[in-house]
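Take a look at this one chain, the form predicted alone, written out in structure tokens.
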Amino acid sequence: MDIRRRQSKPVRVGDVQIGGDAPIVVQSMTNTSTADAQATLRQTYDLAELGCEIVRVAVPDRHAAAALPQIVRHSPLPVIADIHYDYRLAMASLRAGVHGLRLNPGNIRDPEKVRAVVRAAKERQVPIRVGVNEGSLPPLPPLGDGELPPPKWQRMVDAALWEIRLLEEMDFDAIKVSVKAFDVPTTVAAYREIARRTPYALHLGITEAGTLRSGSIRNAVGIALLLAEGIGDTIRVSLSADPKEEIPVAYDILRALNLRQRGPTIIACPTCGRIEVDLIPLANQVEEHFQKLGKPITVAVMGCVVNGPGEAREADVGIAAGKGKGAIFRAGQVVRVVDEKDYLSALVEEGQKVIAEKWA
């Protein structure tokens, strides 16, 4: 499938371009106390090693804001300050040198406070994400007799447009937008509408998505639906888990749509009564090993003669594993037959040869 992406106005967060002709950017957010600069930096380096390209940090109070200069100075990634309620924390973040701001229009409603932040961001050429969450929408105006409230997705779009107009009135267009909800259909409807109504880059995500398993599925469904329609310029997979878990899921979503390639694509048996080896742990070990290397490579881990040889031939490297013996394939050719105890080491060895040849 050839996805035709929506053309958005590009914006730069530090040295990373979002929108325009740039590839879709992967983000995450630290879950450390931002006031603890060392812990936050350690987590940021961990995320960078996995392929994270932008990091967001919470700035809930002045202690967090005070740690930002050190974090920004030593971070391997551009830093976005996440601001709610107190516009003064946005001002302090800008003085600290952050590369981007996230403002929630549901939590800072005074136009003059928003304008003060915009003036400071414009002076420093720092972009702003208008970040709407369904759980913190502005209050509804009084409804007339028999009048029904608008759907949540419409309220989300209206909240985003309110703040976008404030920014545009000040001749500020270094804008990104997000309209996130927990409910996937609500999120998709909001993004479709905001994509139609504005030219700005869109940050995709599902808010409060849940734990590693259920949250990954919810994120994948919502984000992939939009990406397949060409909507979206940067993504964050929000999970109630270690932030390091978010990055592989994000790249898996992008890889599944042929939008970006990083790390391995694992072709593996769904398993059935035909297999004669303990395939599941082998597949997990293979994925873990090649994930650390970060290079695009397709690896097949197959456990029977029905699909094994054919699928393994489609991969850069693969194994068709049988009881006691298995065949290692490279580019459709059997390169050797190995004993069962050597399945993992032999597959890893051949895979590293492929990577060395492709990425020397």
Second form
2 protein chains.
Amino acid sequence: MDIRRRQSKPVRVGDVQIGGDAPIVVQSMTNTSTADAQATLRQTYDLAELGCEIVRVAVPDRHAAAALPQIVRHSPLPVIADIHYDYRLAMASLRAGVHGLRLNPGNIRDPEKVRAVVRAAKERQVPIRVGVNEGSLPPLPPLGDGELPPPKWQRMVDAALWEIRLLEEMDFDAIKVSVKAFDVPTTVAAYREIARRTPYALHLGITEAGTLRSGSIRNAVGIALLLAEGIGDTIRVSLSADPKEEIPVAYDILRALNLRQRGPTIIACPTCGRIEVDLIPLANQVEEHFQKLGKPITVAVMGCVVNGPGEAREADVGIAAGKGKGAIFRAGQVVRVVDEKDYLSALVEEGQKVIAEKWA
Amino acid sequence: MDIRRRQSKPVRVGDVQIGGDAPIVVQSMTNTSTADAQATLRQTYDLAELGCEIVRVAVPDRHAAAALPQIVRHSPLPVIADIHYDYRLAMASLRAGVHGLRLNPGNIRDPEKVRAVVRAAKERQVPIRVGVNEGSLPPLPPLGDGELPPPKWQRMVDAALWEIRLLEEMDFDAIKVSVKAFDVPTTVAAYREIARRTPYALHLGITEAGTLRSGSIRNAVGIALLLAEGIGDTIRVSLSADPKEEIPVAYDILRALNLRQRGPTIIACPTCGRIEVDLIPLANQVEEHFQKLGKPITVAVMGCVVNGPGEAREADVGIAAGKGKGAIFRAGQVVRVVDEKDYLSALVEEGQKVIAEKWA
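May I ask for the structure of the form predicted together with another copy of the chain now, the form predicted alone having been displayed?
In what comes next, the whole complex appears, and the chain from above leads the way.
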């Protein structure tokens, strides 16, 4: 399975390129009150530490807008202002120095006000993400006799194309587009079509995906189907959970497709009635330890002679653990056999040697 | 996006059909010692309650085989015996009345012993799953001058086809096939090819996928890519975690693709700086409550005027919650406006009305 990436027109959000040949960018959104600059910055630092590359903040009112200069000044990440309805908030955000705007021109309605925002963004070379979510589609025009309504993905694409034209008419092309739905097949159909109809970088996501577990799976399925077709330049996993939960899920999706690796990849067996060692805590401890070191090492934690050695050999470092004794592998070779109490320390020690060699 | 399902030759594992027009079957594997029939049955009951439809147990030795008659007699689910190396364990499992066998004939080696198992399975109309994992590939034959080794997915498919022929030569066709790897692109390429080359039902999975979070995402990505192409008749999410964790993930994957729905679907917004109510605990409480009722109801928990009402309208029941007050929707209509302290009880009450009407 080869992924041939769609060639999109790149834009820059601060110092981060999205689209073109850039790696798929991971972003999130704060859920603090943006008016509280301190809390928003604290969350942004936490997100950055986990690997988030761009942060978006909601700007629902003038109190939020008033906090933006301070947020932009101290943020470790480029900041995108999320605006709905009131174009004056977009103008204030641009004056505050934000690096990107998320705007739904359909919500601002008056094209003259949209044009004012676009003019100001152009002067400052700030890109704008447009596009609709399924929840904010414009109302359906009256249908003729026997006429069927277009499918929802088509209505989403039509609305996004209308917004894009509004920007293009003003010679503005620093555009990203999103067409998110809750329903995965609808989302996939909409992105396929918008990918075909425009050259712009695409921001992928699933709206209102839900709670931590079921939302993570819904995001993974929808985002991965598109990325596997080469569609998508930046992703935002959205969950009804602490935004910090979104970042590891985003990297897990990219890692599963071999698109990006951040932190360790743990190959670990599912444990079965064949197992002679308590593997689940060992796998979790190994993951936790190497997560802190932040290097893209691959570690195998296997408790079984059936698939264990075969898999462990492929990893940078691994263990095939049996009853009381385990074989530690490094770069395809058994380097030592250790007692059960030393499984974790031996893996960590050998892993650190690999890290020292590969990422010194 | 339409999913056109590959037409596979169905088999029956006990009273569960796999393949053909049957829904995608969810299965798991116990990680208790199979020799401990009590513990294995207890785990099987827990899995069944969560929606698991077939259980697999490892049979690594004669103690495990000796427990099988009791397990089979009391199991709420059809039981598949997982055998490696020793064909006598397969014979004992068949005598114990198991409903399916998982066998890697490449591990048994002697074709005569494989034939003895196949004969016994045929007499009892017990299907066999064959196929290789990337960790148990046969060794590569010596390569000629300048000859490149075939890609791993090709070697996996070749090994599986060899195993299939062994069974076909004995007129045995109650076959399921799996070709699992840790690497998602390798897994997808292998299943695509085996789907093209054989008519049999396919068991999907990712081997050694890892810990709860990253393993769930890897399973979701790999399994969903194949299901979206119409490939796959039964799935097993494998995690280095309690097997009970595997079942909700499996259903979340199927739900995201609209292939099956079990229990509630929660549409919930990701919360942002625009939000005026603490949505995360509300969404979790709603999910937990409706999970217990087991009906496939769709509930929207929205904290926002931007996307909230649009999404909430599509759900069976929903709330668009603002500051202190929330609008409860049912079947597209606002049915009442309630105070913040009554959000959960009002949703539950209206949800129960929907359940009474739709699934009475």
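Positions refer to the first chain, counted from 1. Model, not experiment: these values are computed from the prediction. Only the largest set of C-alpha atoms that superpose within 1.5 Å between the two forms is called the rigid core.
Residue 328 is among the residues whose C-alpha shifts by 2 Å or more between the two forms once the rigid core is aligned.
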